[in-house]
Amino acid sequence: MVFVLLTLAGCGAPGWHESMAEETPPPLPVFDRAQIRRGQMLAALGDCSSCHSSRDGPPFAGGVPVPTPFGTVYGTNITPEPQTGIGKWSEAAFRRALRDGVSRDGHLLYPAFPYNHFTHLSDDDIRALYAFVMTRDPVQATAPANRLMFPLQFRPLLAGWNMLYLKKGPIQQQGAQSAEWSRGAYLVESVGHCAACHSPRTALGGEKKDAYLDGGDAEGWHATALNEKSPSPVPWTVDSLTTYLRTGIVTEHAMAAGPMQGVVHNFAQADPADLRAMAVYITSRMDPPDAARQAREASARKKAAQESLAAVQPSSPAPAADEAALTLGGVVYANSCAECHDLGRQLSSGTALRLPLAIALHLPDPRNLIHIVRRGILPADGEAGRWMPPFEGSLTDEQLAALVVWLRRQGTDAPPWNDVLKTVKESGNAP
């Protein structure tokens, strides 16, 4: 059905575009230093290195596997190397790729490259990004071939996707809003492409525009809602969200993990004023806390104030089916978690989150919490940073599932998650 719809949607749409002439990139002095610096900060907001810089390879030389529901797409070489990179791309070719999703030679790009967001970038910002990438060190490197389900290797099918989901043009301005809010809206929707992860998607892989920022999926993790459906028990403020975007940790919310960890690593290099503008826009979409959210915050803070999470009295009786798991989970917590996460913990773990306030316990499913416990949260190789040790190999699937069941019950008033052990086993088999 997916392929039929794409084919029908592509009827009459161009599946191949005219090749643009090769161009020798201008020498470095042509680009203004301030313009290059601006492009660098925009690239940081766009998290470009996460898809275009492999962990062990040169910056922006590509080769990063980007998993999608339809297969794996590999980030390409965007250094100014002329044979395997974009050294022969003119600024016009670069602009067309960002605005239309079309490569210099005319083939359509896969929307794993979020051109449906980059299309909203201004000419000046595209020019700055071009100045930045064209002044990187050229590297000769060819990305591996994409591995996609049949027949998505046939790029002209993407014309149908573009007809459905590529909406070109500038971000519509709302006159009643402040300049900072408008700047944040522009950054979130264009270069930041936040909705690419934080909005749910259709069967064809397009974002559901009627569920904008309702929460989505990214590389096997749940990307939380960034609107009035935010699962955080403590409402975000502009200051707290700005701090999180800049540092990856806020003691009353979360510590960045999974794909968001790389995003925050890049955000740290962005313009602080831009991060604050994004926080202004996002928090405005969360609405003032209503009575139910205020009650949830009060309950979470009351639980967090207990000396031990084990001392919390749940608000409802435990399901009979969970009794054995809850008993085991309590033991696992006492042996593996309490030393850092309970009050009175050691100084070396002074940044450990109070778990009733941790967003991972309040999400619609347990995937993130399972990933965090299993993999830990580690800083980038060779860099200092806050961390949580991984428990992969230290806990059995049954112990991990029991811990997750127990944490959900002790740390929240939310209903228990279903099939936790099954989710643990499935996440353990994921790449």
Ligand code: HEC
Given for the second form:
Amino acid sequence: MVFVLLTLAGCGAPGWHESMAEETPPPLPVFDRAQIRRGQMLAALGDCSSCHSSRDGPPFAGGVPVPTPFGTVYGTNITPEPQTGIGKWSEAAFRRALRDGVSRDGHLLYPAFPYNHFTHLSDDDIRALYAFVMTRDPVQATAPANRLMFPLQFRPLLAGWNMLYLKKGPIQQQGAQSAEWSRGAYLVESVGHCAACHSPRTALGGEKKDAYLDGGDAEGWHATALNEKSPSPVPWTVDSLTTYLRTGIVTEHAMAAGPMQGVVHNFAQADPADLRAMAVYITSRMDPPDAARQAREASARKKAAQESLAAVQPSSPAPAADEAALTLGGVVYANSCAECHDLGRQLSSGTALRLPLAIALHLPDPRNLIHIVRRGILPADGEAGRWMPPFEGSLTDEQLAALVVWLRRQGTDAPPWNDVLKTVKESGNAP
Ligand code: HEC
Ligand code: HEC
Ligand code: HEC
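Return one more block: the form predicted together with ligand HEC, after the form predicted on its own shown previously.
Next comes the full complex, and the chain you just saw is listed first.
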């Protein structure tokens, strides 16, 4: 199926491009300091290190597994090492990789590398990124071979994907907007590649353009809708979203977790004005909250004001099938969570938010909540910061599922999630 579609779509598009000559990069002084610094801030926005720097290895030396629905692709070595890195790449070859998804020797690159977004970068910004990567320490390292479903090892098939999903050229200006909004739109759609995780994808792994930022998947997590469908109980403002992107934590919204934690961690190196511009653009896509969203906020705040979540009166009667789970869930909450999350308790944690305000309870499926309870939210290695303890190993699957069912009912007015125990069991194996 995938094969047939890609082959059909690819008819006429080249599956291989000409090789570009190797080049000895210009000696360092050619890049000026300001340019390298700008490249560094763009690389932070582009999250390059999440896919190109392994946890324990040297920066940008590659070897990072990038999971996709079709298998695992490894981020490559993009240090200026001549044999195993990109030390012999001209700026033109680097530009072609970011714009067209073609490697220097001519082979097509997998869209796990988000070139369908980087394609919109300006010449100046690509030059700055080039200046930044070419001035890193060269490291000799070769990424492991990709592990992909048959027949996707065959790279020329990607020509079909490119025909369908690679739309080159600068992003289109939409009407008369402020300079800050336009800057935000440019960054979100190009280097920031937010839609790579926050938009749903087709069976072929392309982003659905008619569902832009409607919410998507990333490594077994749900990446929240960032448009008028935003499920956040407290609507985002430019200020709160800027703070979230800068620090990963905002009172009343909680804390970045899962794949978003690495993204935000990198944003700490970005230009604060750029983060604000992105927040201006994203909040404009969320629209002013309509009556339904206002009602959701009011209800969440009312529940959050109760001394204990157990005291909340749920909005509808419990389905008979859920009664046993709800009783168990309430006990688990009282024993494991109340000490930090109930009003006025906070014995050990300073300020943990009231859970009716936590986005994880309001999502279309319970995966994020399950991951957060299992793994907690731990600060990056060696960093101080607030943290949520992991419960992996101290709750059984049944207890965790019961807790999740109970939290959804006590904390929100949303319909119950289906098959929670099944999701708990399946997501135990997530990466
Ligand atoms: C979501 C993961 C991801 C992010 C983010 C990402 N890359 Fe990559 N990149 C990859 C993967 C995976 C490959 C290898 C693709 C393949 O083997 O076909 C790659 C390949 C490349 C290549 C081609 C290398 C070669 O030898 O062919 C360059 C250049 C590159 N990335 C630069 C960047 C830069 C610069 C950034 C940040 C602005 C970035 N990447 C961000 C995953 C990523
Ligand atoms: C690698 C995938 C990935 C990328 C890239 C990414 N996000 Fe996320 N994002 C997630 C996931 C997964 C979550 C849900 C987990 C959480 O809430 O911490 C999330 C959560 C968020 C939230 C919190 C949503 C809410 O209502 O609570 C915001 C805001 C956000 N992302 C903004 C952005 C913006 C802006 C960009 C681009 C600059 C971006 N993200 C890029 C994966 C990603
Ligand atoms: C030792 C204190 C502590 C305990 C115990 C604890 N938490 Fe947390 N939790 C935190 C802190 C701190 C945060 C993050 C700070 C914030 O968002 O205010 C947090 C955040 C969260 C979030 C929000 C994450 C997000 O990004 O949306 C959820 C959901 C959550 N906890 C659920 C639970 C559940 C369920 C339990 C019981 C199994 C629990 N917590 C037990 C301290 C705790």
